[in-house]
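So this first bit is one chain, no partners, the form predicted alone, shown in structure tokens.
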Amino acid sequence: MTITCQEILKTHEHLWQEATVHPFLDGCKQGTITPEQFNTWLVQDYQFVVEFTRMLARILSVAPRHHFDVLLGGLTALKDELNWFQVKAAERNLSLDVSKQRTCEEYSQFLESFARTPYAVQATGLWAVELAYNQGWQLPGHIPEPYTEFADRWGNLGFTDYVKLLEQQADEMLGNASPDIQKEAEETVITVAQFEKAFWQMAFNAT
């Protein structure tokens, strides 16, 4: 019996919606976040985004070769990304050399500990991070601005092609796994949505 990655969501549905439907997305919608809020949020994202990179580079070293061409467009992403961070924070006036929230580590420290799993593992748990990102801010529905770059950034229908195609690969490894390993690539997914859903609390914790 094999599972698979919408198997794994619509059993914890409820856990999913938490992790992509959030006051703060439905905040920048409305125009009920503060500026602090979002840099908050922002800042702390970037250090994610530092940690999510090495993550995917761990990835790529492990992964098989017909799955490179995906994994290192991902990364040629990133690269564009944390570059659009700088400028970001530059507009707004913001350090990025900031410490991490404690929410921020401890994912952090789960991406780091992607590399002690299994190949299927991390590429389910790849594929659940990207999903949530290209949701949330998808869900809301159009975002004005001035948050309009940031939803489109991430809520882009290329960037929903990146995520099907994740999936594609993480669906691939999960038929060739072993129930234990299916098992843990599930338990992945649901700290993963758990995960996200306090990410976007973070922004309640400006200062």
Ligand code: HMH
Given for the second form:
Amino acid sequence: MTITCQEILKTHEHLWQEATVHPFLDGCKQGTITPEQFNTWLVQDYQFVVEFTRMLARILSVAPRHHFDVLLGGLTALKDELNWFQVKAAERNLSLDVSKQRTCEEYSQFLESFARTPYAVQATGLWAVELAYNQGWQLPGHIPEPYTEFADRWGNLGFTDYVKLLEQQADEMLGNASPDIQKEAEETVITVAQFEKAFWQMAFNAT
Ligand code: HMH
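Let me have the form predicted in complex with the named molecule next, following on from the form predicted alone.
Every chain and every other molecule in the complex is listed next, the one we just looked at coming first.
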């Protein structure tokens, strides 16, 4: 019996829903999010993406050769994304030189701990992190200005395709993994879902 990414999602449907449907995203759609709340998310997400880029580089270092194309594509997209974050922050007069809130710090530390797990677990976790943003920004439907480009960055169909390739790579590894490793992959998806929910919530915390 091998588990698949989709089976993991189905088992934890409720948790996954909380990771991808949140008042923050709804507030972007309805226009009820305040600039301060949005900016809080923005600078924290930049901090997160810096750590996420490092994690992806570590994953690449243990990936089989036939996974390189997809992972290198992801790293190239992150190069663009980090520069884009800097432009968006400058437009909003935000300093990106801020300390991480606790959730961001803990999520970053969790990404660091990935390196000590088998590649099958890392591949599954990577998929879950990207799927959370793809679905989170896509599910609300059209998000009006000034947030349209933020929603498009992760909600666009090209990103959906990338996430599907990550899923195929994770499924391939899960198919050859021991039951223990499959369980660890499932637990990783649960943890990702919990962190994603908490991450949206940070926008509503005092900065
Ligand atoms: C918190 N999760 C969080 N931030 C992101 N930018 C992504 C996922 C997608 O890269």
